[in-house]
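Next comes just one chain, in structure tokens: the form predicted alone.
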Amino acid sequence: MLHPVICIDGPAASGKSTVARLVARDLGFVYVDTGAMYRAFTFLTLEAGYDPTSRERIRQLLAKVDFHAEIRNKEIALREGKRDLLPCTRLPEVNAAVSPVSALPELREYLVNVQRKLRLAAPLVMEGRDIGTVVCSDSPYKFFIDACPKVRAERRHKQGERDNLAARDQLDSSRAAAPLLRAADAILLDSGAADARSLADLIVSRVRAARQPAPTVP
């Protein structure tokens, strides 16, 4: 049986990651980064002193790693053979060369698998780039969560990280597959107009009010 999922997409900096970890924990659905998957195999393609831009050396990769994405206690878990590749993905050097490596269409077709087969196990909050259009393109639950660019520098500032936005946001929309795009079922929210509490709870109230039956006609 195939979990409900509601899908969360964005740009970099735009705070999908914070609502929607407030609106699993308010639902008591598990929260999935499916950037941090792709930040994972970020870290193995650099591990291994492979170009984060050649197709051929992803295959390779692929064809080797044993990768694990479980969901354990409620909370995703991410392995490569018994490690935990959680804390590896926030690396500078991985910050640096994500957007490459995830736009090899080879990783992201084997990434899409991976993330598709979380929805046998629990119900998902999902945030990604391509959640609700390629992922879980059936969800009935699909929001896009946005900002201007000067509020989502300021963000990527305290969180210590330094990438050209300007350039990933490019990166992520003109990419060949699955580029960053919001579906055009998909709920816009400004998170640079309300802040994380008010839009998880927009987002609930509409999940909840999909989610009751239908009244009963007497």
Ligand code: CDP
Second form
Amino acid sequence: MLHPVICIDGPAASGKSTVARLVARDLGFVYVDTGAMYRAFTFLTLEAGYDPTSRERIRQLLAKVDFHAEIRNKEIALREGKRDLLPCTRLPEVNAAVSPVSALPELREYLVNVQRKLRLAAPLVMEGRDIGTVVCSDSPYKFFIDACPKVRAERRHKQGERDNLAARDQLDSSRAAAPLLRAADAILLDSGAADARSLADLIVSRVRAARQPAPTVP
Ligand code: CDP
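With the form predicted alone in hand, show me what the form predicted together with this ligand looks like.
Complete assembly follows, chain above in first position.
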């Protein structure tokens, strides 16, 4: 059986992770950060000394890597063998290389498969770039969180990270494989105009209303 999934997409530093975590906690669903998966593979690519734009190299990495994405305490643990990969995902060199690595179709196919399998295990709140358009395009619960570039750049600066958002946005939106796009049926939310708690409340109330059983006619 496929469990329900709430899809939350949006560009870098749009605040989607904060909102997605709140929604997952309110509903008791598992929180899935698909960006962390692309980041983990970017780290492994850099660690191996591979060219982050090489399809041949990513094929080699996928063939030999012992990668696991497992549900632990309502979140996803990412491991290579026994090693926890999450601490490696926010390094500045990963920020700089993640968009080229994520554009490689071989990696996307592999990770989309990993992400779809999680729906067999539990209800999910999944955030990323292509969740509503590709990974779980059949889901009736789709949201796209955006904010103007200035608001997003300020947010990332406050997080203390070095990150060229404009370059990443450009690459993520223009790549051939699963570009960043709002699904036609996704509800657009502006995180520059409302705080994360209000956006999460809105998503939770919409999802709860849609999941109410239809009243029975006596
Ligand atoms: O947290 P932030 O918004 O900076 O980015 P992220 O969600 O961690 O995603 C990092 C990068 O992974 C993005 O810039 C995309 O290149 C890629 N990504 C993707 O291609 N598809 C996804 N479903 C999630 C992330």
